[in-house]
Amino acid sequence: MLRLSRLLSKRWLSSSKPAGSTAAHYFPHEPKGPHLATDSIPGPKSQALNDELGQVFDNRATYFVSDYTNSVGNYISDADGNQLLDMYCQISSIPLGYSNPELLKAARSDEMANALINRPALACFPSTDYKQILQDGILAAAPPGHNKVWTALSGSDANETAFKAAFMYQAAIKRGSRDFSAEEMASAMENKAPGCSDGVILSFDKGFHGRLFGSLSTTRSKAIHKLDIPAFPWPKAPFPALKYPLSENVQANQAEEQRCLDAFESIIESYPPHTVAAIIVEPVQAEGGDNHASAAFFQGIRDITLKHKVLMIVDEVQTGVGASGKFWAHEHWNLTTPPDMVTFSKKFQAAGFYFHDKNLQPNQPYRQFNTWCGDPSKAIIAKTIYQEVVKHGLVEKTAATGAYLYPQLQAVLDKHPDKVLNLRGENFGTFIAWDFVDAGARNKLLAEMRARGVNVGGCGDVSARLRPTLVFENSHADVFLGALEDSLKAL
């Protein structure tokens, strides 16, 4: 039986939550370090439960079966009673820690009960308080330049509805003031032009935008996501493959980004006007390997989209809500003109897209539509998340924690140049990643970390990524760094 005392390094033991710690405020009984109750993870109870679950549910991607009633703050518990520092957080979806008391309070409120048991078909029967719920939360958090929102059911759905808005917007420009023709109406029912658009959404190599049909056609990260599924013949532009460290590769990276911008514009110019309805891009290509590009590159994208009257969709499903040290990661770019749409989900526990041009709302009802069009209960949670983030300055605190973590992480990784490389995410909050020499070494490291009570996720072919909560602090960083140092030695 492994014991916590065997795992605590001097680095861990010297740690304590700082004065003014938001984690301590929320979670006075949060563990000071991992607790391991079994010799391996997953343990026997977790494996048995997962075997049972597998009889009725596809669970082949399971890390371990979790006990969320025993998970607190930055620590996730499994069915065997192991408590792990969670640096993956449900694939970047836990903003304020497990069992957050303010979210529990919102969940137990009369407002929430009403939203849950009387879930409305929002487009037809919106509730009397939905506008206020949005204004106090999701809209209060709107990216600069945006003042409207369409709420959706998931990140994939957010992107799909943004695509629909883009197609209808461009079609309306081409159609002008005339109404739908009889030919358009009839051909649409046959899935043919002119009623069905010949428009395309341009995405980038290594990008990930979801697993529904339209969003999957823009996803370019791994073949396993796309195999056997019919796809739209939409174009793909190259995304820069930067060299690290950035300070030593300035000219090479500038040339690489210009190469990609030239190719991007060439692809757009190969289509008739308004055929490329929109482009979609992530501030960091998370699932594709945490691939970064400079602010100048993204400004270049914006300039080209404006020049060719192509809409720009920024996919902030994984990067949004504070993890980058800005509430929205694209704020790091300081664009001269805001993107046309910004999609969100994950850490907001709700989904949808922001916009500012009223013409992105179709001029007839039932065109952007489904039964629920989002969920007031999720919007209530998003409202609480936003208010707590602002109340405790969690975006700024995350930026500070990232500034504390990054140089120490660099020092740890520098000791193992034969195993790891390409640390990235400096000055980007805790949205940090690095590469391994191969996938086998990465996967072994993730297993070693879990054996030491720290849960870390992978991405791309050979990368590890950090996706902690917004209440991940210096003391938690010390726990992580100690486990990482020991794990790298064990590789």
Contents of the next structure:
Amino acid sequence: MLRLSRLLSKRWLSSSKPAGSTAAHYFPHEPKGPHLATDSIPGPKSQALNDELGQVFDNRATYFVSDYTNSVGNYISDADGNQLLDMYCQISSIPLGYSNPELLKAARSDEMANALINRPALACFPSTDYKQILQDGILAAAPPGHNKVWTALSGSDANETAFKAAFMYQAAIKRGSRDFSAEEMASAMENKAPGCSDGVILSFDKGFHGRLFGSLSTTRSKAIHKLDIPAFPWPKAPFPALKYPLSENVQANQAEEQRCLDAFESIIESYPPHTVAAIIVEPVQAEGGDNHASAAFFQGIRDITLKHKVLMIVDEVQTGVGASGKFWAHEHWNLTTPPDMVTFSKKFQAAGFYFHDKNLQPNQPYRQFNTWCGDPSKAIIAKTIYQEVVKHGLVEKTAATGAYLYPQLQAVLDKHPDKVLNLRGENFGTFIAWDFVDAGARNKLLAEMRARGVNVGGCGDVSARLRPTLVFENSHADVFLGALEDSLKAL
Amino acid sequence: MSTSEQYFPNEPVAPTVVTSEFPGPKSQEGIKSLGQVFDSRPVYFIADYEKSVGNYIVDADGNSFLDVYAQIASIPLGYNNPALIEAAKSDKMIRAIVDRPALGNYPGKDLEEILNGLLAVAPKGQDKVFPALSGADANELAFKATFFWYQAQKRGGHKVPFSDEENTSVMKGQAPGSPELAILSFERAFHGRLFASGSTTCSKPVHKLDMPSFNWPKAEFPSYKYPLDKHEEENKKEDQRCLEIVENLFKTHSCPIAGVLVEPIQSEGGDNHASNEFFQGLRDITLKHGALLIMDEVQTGIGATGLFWGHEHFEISPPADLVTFSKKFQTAGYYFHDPEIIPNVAYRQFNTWCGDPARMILAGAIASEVVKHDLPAKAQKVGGYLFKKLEDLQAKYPQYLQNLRGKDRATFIAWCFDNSAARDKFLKDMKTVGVNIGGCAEKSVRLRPTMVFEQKHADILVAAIEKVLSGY
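Having looked at the form predicted alone, could you now put up the form predicted in complex with its partner chain?
All chains and molecules follow, beginning with the one already shown.
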């Protein structure tokens, strides 16, 4: 598979319309470029539909109302018939393009109908085929070193159930072999220690891990995500702010990472043992502005967590499932010991966390538990996604597309040093971002791109991020680059 | 022809029991195998959903149980319901599965129609909805809405901007940006198992141990004496006592209480009921103190109590501020009506998916079937029939049917044993006579059948209970 995809990628470099294109295989009728039907986007139909929607649903964040029936491959259609090259992909959550024929087949299967209408309470009455569905899909895709999974419903849910596993794990170590004490049982019912944990989860400045109360306490991206919501008093460590280009700032960046590791360790040391139950970190801080750090930084995190017996949770909600040029982005680090838990959602359509230490299953049943414990219908989709990614070598192809795109993007941006800077994500698939001089310029660029039929998202305060599908190829990259060049000139 | 006969011409006429132990050998094998990759310790048996039909669940060994637990109260219309199969195979559904949108940013053209499927059965007084993915998620999003609203009131309305101090302190997780505010819940309540919902859950220590919790207060929920008609005065006093505790907590708790969260019937906590007056009392207290009232209908919703929503029995006025749902609706979220419960700016109540259209389409189909076949009224009728039969059994076996409750609440019926060992033995023994039945709290049995559980099923259930109890 690897060899085949390398061969293919070589051919891609010489032609922007390769015969081995997976997109062409899936989507023989994918548009060759954007189609603009209205003068501006959202067009009149989108606006009218959105006004109606607003009567029953908070519609203020709507970009446009989509027509998914007419969306195909990398192109999303709106209600007015505009077709946009989609490089935002439902906030980074469409893996194989719109109307993917293999996903359609899975969705039409009897297996799917059964999973949808006879939804089990999975931990009490699992179906005869659930083990196999997990085995062939979610678990087959497990990161190196992981062989168990707990399934959830969203990224926030995945992270919070991972936190629960961490708290119970650390409490079990502190408790040793003894049973819960009467005092623990009684105080738990009063929301008080010792029954309720005084443990914490450590996260990083600018991290994003979700928006429920536990996950939101670890989210540090923007005030608007957090205002007015009670939060746990959990600590945050600084995340490296690297200087670009990396090759010209090696020493400064090393010092910055060391500074952050030192701060990280001293925060952990300021708590009694087993109180920092876990740390949570994204391979790339995506919502927070696509902030990268080196493999050495993450190895440093791993070493410190092992030293202090703190669990390491890697949040792969946005980075997972191939976009970085590895199936899981943290595979780029080649850690000496795998992380303790890896959470996933978004592009996998199913959510949950991987683990390998059986002690992350609490000592008694019904502690990590809820009615549904996941959703078999999503596990079926995840299985299909995984099988297609492998079959078509999409991880390797995405790495190759990224390698094609990155230098050309660099060349385009280099023409406008007064407007854009800090291109990042080299050798990281299509998981690419760059900064603008200010938020106004960024927002204007995104609007210019949309007007040219390319849908791109922002992140952080001043960044644009590319989050295309795994069937985004060189031909699509060319369309994007053309639109970007024009849009930058119009800034 | 009854609704279940219309849906399920091939529904078994009685349970079939083919193994002598439960779980049977094939289930045991499956549990062991699944356990290598997924926590299978709570598994009762491995189910064969393809073979399950209507009110009967079939296990891997071929046992066919009358199911009155129904996936912890979450199967609305029976297994393999043909109307739901049709919805599951519809183009709309296929599209929703394959191209799952970020609903807050790129809603599909059909979103309004899909939401209207949920809104068609909104509780009285509610006309807006925010979708979620589970009961815990629904409740926590309702808490967030409550806190946004509460702080906006305090700030002087939606138009007053956040202060610099709020914007800075919030990034440190400190007040005033991250304010200390509470949701008040009740002893024995169950509202979910994430961190905030877990802080409001008060059912069993095992649900809460070793989790960090918010310092949120709990009041007492009435403990009635049964039968109700013989203890009217005592129970009235009990209501009053509990309401006073709520009122008191508003005055004494260490931080402001922004919302009161309550189940129409405390389900996981033991099927504890309270009177219309108690719930109206809660409504009055929340209004008086400028807090919101959140009704958690996760387990009680979708007809099982004889009305579409359990709290509609109470006829409280003005209506609750938020009503959360999940389970039998197969989708989750909260209903509301006050436009000010929508936060002042976009992206505050927000997440990637903001719900799941696939699940909402199914909910729309469920809602329309429930309405079309008038299933809450039918459940009320069969519940009345069943309750009478259980009363007769109670007279015969008073020790095993204590505190029978759920009269006039359709099939939402429960009773107590002396202790948890006796209750657990009963639940297990019911398998030998072909009934899958669940417990709640320490020593209660709860009935949570589907909405197409009918008189003939009730007869089988009652005969099975009698068969087991007659051997005690």
